[in-house]
Ligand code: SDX
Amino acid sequence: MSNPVTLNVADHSLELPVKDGSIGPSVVDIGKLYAQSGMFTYDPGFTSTASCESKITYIDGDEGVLLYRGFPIDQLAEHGDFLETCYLLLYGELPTASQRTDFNYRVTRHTMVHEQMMRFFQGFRRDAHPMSVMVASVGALSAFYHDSTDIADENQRMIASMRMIAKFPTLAAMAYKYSIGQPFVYPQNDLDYTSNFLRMCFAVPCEEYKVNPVLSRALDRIFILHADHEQNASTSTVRLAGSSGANPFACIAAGVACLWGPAHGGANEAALKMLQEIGTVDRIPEFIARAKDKNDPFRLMGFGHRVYKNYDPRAKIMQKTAHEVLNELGIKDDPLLDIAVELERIALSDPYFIEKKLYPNVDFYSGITLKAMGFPTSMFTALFALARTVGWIAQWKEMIEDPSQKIGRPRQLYTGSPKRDYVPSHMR
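Structure requested: the chain above on its own, in the form predicted on its own.
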């Protein structure tokens, strides 16, 4: 532990302890600040606040570093697979061969959902957004699987975790099929996690569906890149909901709802729409000029990041993945990719972008990749939620098992009316 820091408040000084992480910045413990000074801290958006202690994910935004349990994201994406990453996030270590076989078996055997969920889906309008369906159906799992909602029972927490990792792809595929009016496709146990999901999305009863291994591997890599990202908005939502003792299915549903926002999980959809709005490479200068104009509401989507002040390490992997998918599908001259490549070149060389540190982020390429695979833009955020489920669960599980955990209760800077007396209506 580092030396404490001294804070001068009014006519006295306070000593605040400093805690050190294994890597990254230290934190000033202000847990007793209000009791000792009568003051709160003010940090809108929590940009300088560590809301918890965690051993799961580390980000160095200045250096462009992302680690899952200490492992660099590029190594996991290049050499591992998504279920191996799930095991790592949940249990803290990469699985042995036998642990991996057992984990994959348990996930695979939990992929089916209760048959009555079919009737639940029929209550939605046929044009319902897949994310609205996901928020409702994930929350509804607590009604179908109430034998795994006791958060004090370690075994029930494990079963709930496995169920959500396994059933989320099935629910996401069902949401997609429902939105396009096609019959649901049951999971198939002889397929790996991502191949099974692709089949549930794109197979139809009238013909055999063969999973393209290049597309499966690309989507698996996308899932790895999105599996966790420290204390982002949706993860913080899951932790806050979980701090009240809510069941895990309700907590994950809260995370799904938060992720739906365009500033969070909807960013890849927004980036693709921006590329479509630009239309052709020759119009890029016009939009660059608009992006630099403070009086123009236009913003370049897919550039910059709340945390990363360097090149998003996930974007490098996604760039390679996008090219692999487009080459596999024979898409040589995709106008959106041409625009994306030119925008990236400008962003990495234009002094304005360099000064503002507006580097391409993971959303920049993932939207193009998912579109090429055949997913509509309305499904992009649902796929993000599918990948992030394991991160939410790992973070929720860590919070529940933390003996210092207490219900989240932020305070505020009140700027409303001071105390005043009620006036009867005839005297107002």
Contents of the next structure:
Amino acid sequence: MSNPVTLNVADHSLELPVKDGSIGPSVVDIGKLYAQSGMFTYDPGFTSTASCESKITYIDGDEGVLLYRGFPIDQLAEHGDFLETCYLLLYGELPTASQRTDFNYRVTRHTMVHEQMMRFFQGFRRDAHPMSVMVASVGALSAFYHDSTDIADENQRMIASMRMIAKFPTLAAMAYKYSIGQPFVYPQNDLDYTSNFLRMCFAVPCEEYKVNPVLSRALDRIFILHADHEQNASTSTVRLAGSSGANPFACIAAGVACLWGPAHGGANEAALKMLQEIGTVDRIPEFIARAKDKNDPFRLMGFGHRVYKNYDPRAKIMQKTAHEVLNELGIKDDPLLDIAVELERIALSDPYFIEKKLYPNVDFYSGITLKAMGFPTSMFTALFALARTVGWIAQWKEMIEDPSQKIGRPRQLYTGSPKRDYVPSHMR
Ligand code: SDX
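Now that we've seen the form predicted on its own, could you pull up the form predicted together with s-citryldethia Coenzyme A?
What follows is the entire complex, opening with the chain shown before.
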């Protein structure tokens, strides 16, 4: 146990306890600071703030380390599959063969959505962004599954978790099919999770659809890479929504909404659009200059990270997966990949990016891979959300099951007008 820290406040000093983690930075417990000092701490972007205690995911941004329940992401991506990762994140251990069979069966039994859910889609324009459809349809699940919304009931929490993990791919595939005017494809329970998703997206009633095992394995690995990531913006959103006692479907819908932003999960869509805007390798210097120009809001999408000040370990695996998929599809020279590889090479040798520790993140290469698989750019963030659903659910369950949990209610630094009296309109 580390020694407490002393804070000198006006004419007295406070001792604040320090809590140590199993690995990583210790924390100063400031829970009693306001009561003892009349002051708040101030950290708007939470750059130095631990919002909770968690046992799920650990990131070392300086070393480029990402662990799910202690297992390195590269080992899970290499040797495991996405549903095994879901089990690990939810239960804390890798499943035995029988646990894995039972878990896969439980997820598979929940892949269908209520038939009336289809009516929601009819209300959207065909060109609605898939994330607008996902925010709406995930939240709407709470209107259909009242037997799994009592968060105080452990069994209901687990059923809701299974339903979210199982139904998200079905809803995401429906959003895609609706956007291209093709009929919805029902899940097929003799397929594995990711193959089922690919079939729901790309099968048509007119012919047999054969899943390409290389593409299914690659997408399954992409889902593993995106499954969880400590207290990122969307996970923090899910935790805050859940702290009020909102039902799990509403909390996940809040996470979907937050992930949509281009600074977060929307970056994979933005990164591919950026590569398309750059267009050719010889225009890269122009965009590098813009990214460095303080007067230009342009940023290199897919670069930089709040935590990783070294290479995002997921980006390395994403790059390898991009090459694997392009080779499998016989795409020898994808100009976007050439631009991405050259952009990375130039950026990583540029003093600006070195000094600010800006490296490619998980979103930099994912778009190239997903586009090659046949997904439209607008679906990229929905795929990120599909994978992150298990992380959101695991973090939400951990918070609900934490006996010290209370509603999240931050304070503020008020710099507005002091108290003043009402001015009648004729005197303004
Ligand atoms: C994800 O948190 C997570 O874990 C998220 C995620 C997950 O799995 O959940 O990993 C997924 O969201 C990955 C990030 C995807 N976003 C992008 O690729 C968008 C582009 N990146 C940036 O917007 C930015 O890097 C952030 C938002 C990711 C991080 O921003 P920070 O930590 O708040 O850093 P900052 O904005 O304060 O930038 C620090 C400096 C600034 O320069 P100065 O003001 O200090 O002079 O670096 C510069 C920034 O201008 N900078 C960039 C840049 N990112 C930061 N300059 C050019 N291009 C960039 N991409």
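We call the rigid core the largest set of C-alpha positions that still match within 1.5 Å between the two forms. Residue numbers count along the first chain shown, from 1. Fair warning: this is a prediction, and the values are worked out from it, not measured in the lab.
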Check: So, does Y209 move by 2 Å or more at the CA between these two forms, with the core held fixed?
Finding: no
